[in-house]
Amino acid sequence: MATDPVFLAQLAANGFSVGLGYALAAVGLALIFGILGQVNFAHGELYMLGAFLLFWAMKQLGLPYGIAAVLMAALMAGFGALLAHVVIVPNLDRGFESVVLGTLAVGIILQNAVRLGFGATPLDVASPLESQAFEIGGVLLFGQRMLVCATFLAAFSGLYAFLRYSEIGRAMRAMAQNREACVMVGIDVRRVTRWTGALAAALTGLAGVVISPLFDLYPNMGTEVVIKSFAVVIIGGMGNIWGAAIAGVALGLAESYAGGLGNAAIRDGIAFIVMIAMLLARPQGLFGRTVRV
């Protein structure tokens, strides 16, 4: 069986799918660290939040999956400018650990937030693509692992392209490179860093909407979800937006392998091996670089 091609092709369908799934919730993250040198640690929080938004806007609003999901998408854009505006430009020019504190305090309100709001038992969120499947030559390709793939697809070329050719976008490389030439030729600093707010929250709301279908709600989800995503950049290399994309393909397709081929029990071991493999060999990561963007 272990042998077989289309098992072997089956295995690396669903990490590739999951592999996208984890660069999503990751290039947030990564965006957050390449342009602001800050770690968000309500990064969690915010997948949790935009699952949980789409749930309500669902149940509550009678929305249909997909006009909720870009809602959704919106509204988390505009909670990560708030975001960034409250707890992160005030201590731009303060200490490392204030942005940190800052924003594990916003993590854990918002956690206890949605228990208040929603409970503790685990809810489901309904996709009309959820029992959708095709196959092609034997591998089964499932309609919500394929949505989470061509999400990532058209979500990073969209980040690529407003980073390369959008006047806002070309502020933020100019960031991530030298923050205080940015200053002395006139760049807002500020408006930058809420537009950074902005990217990296709706990017990680969408991975919550897209992959939230395939898994229970439940307020502490996030936790998984941001040490996977650490996991992540910090094996591509912390900043690096294609090494989180590259890093999350790898890390899923070596947890289908392991699962499906190993055994299972050491499946999610898995990302925290290579991170620490990566942090003896070479702690900068596999991209990481002094321009980070």
Given for the second form:
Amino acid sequence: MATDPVFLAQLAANGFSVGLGYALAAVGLALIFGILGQVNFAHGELYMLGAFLLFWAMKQLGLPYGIAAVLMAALMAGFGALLAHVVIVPNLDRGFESVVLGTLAVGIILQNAVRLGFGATPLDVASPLESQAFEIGGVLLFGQRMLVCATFLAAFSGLYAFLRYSEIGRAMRAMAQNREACVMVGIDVRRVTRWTGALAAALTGLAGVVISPLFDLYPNMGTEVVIKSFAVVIIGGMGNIWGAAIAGVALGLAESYAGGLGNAAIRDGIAFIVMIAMLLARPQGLFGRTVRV
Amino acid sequence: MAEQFVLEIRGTTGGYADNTVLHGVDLAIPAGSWTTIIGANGAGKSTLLKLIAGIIACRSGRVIFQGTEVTRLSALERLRAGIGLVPQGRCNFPLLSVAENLLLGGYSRRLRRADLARESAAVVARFPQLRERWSVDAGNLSGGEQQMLEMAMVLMARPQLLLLDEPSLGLAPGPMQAVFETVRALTAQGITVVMVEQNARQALERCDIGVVLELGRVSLVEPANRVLEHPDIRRSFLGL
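The block above covers the form predicted alone; next, return the form predicted together with its partner chain.
What follows is the whole complex; the chain from before opens it.
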């Protein structure tokens, strides 16, 4: 049974799609660390907020899933820019602790604001692809999981093009390398900071949109995501967005095989085991810290 | 009268947090001149350059550039107005090529890419050794080449006043000569240069004006050759 090739392929398909979801959920954290050198402790709450905004747009405004997702990404970008402006910009020249505490506070406020607005009872958001599945050679592919993969591809190729070719993207890569040199050549580091926050929040919210229909919505839902995101970012190399993509897939596959072939109980421990091993053996991560395109 | 001086500083104070470094600096820099600021460690030389460039705030007093008060302008606004600073130590984008670094040097001017490329070719004509290293990552250049690159990057912003903080720091005598020769060529084209320099004698032998900064105040402003002959200066700063 364990060596049945169809079963192994199914585990690979599951792991791959879950892993791309991890990468999508983590890339915003990697961006903020790589470009601004700051750790965003409200990252999980951005994911949660994206999911709840989607729920609100569909239930209260009656919008279809696709349009609600676009509206949500725009709202999240605005919120990310505001978060960067209020919490990160005033602390750019201080130690990282200021931003850690500031974002932690924002995360707690967001959790409780959502609990106040939507209650603590788990909610469900419906996606048209949720009940879809198709089969290739005995391997089942689920519609929503495929949407996660497609969103990953679209988001990462869009991010690549943005960082590579847009004026603000070039400034972001420059800031990842040397902030003092940015000031020297007249790059507005506050503006780049706000853009980075907007991009990171939009991507994290997008992850919430495509992944949350697979699970329940509740105010603390970001906690699990943030733990996996930190694992992915540490394994891939702090701030390295391509490293985060590869580490996300690797973690997804490892969890899938551990759950399928070994013991389901150790599956959730894998992220921690690999993260701790990585911090001991290679603290810079697989690919080191750079946003290089 | 004010037009003769490209930069006037009147009674400026400034520093970091609760540490005031500059206690009322008065200085006037003639257009097209090369000024070297010397002084002991902690005298406030780098702080003065940062204050002129708008990196740190001016707590009191005024900074006047080309007859216009710039005291309240940000670093970016002052760069657009024509004040460029090359900070101390390495200050470039190490993982980008020389060509890409130069393009970023013109970032503040919002030019089209084709215009930027044309300008970077014109700027690099002053730096022959950079042209040979066009596609090399800045981090792989020698110290002297990186210093040249940083000067070229700031020149892409078209400054009228170029501030250089220890441009010869860590350079061998050869590259140091090259940096000084480049500075002389820039002033010949009408750019005013103010530099802070540890190699005081080499700089004073070439520049126009020497300024001595002591404990956050200007204690001497003289033509450079007079500063070189000053007995106290020879003893304190030149080791002669």
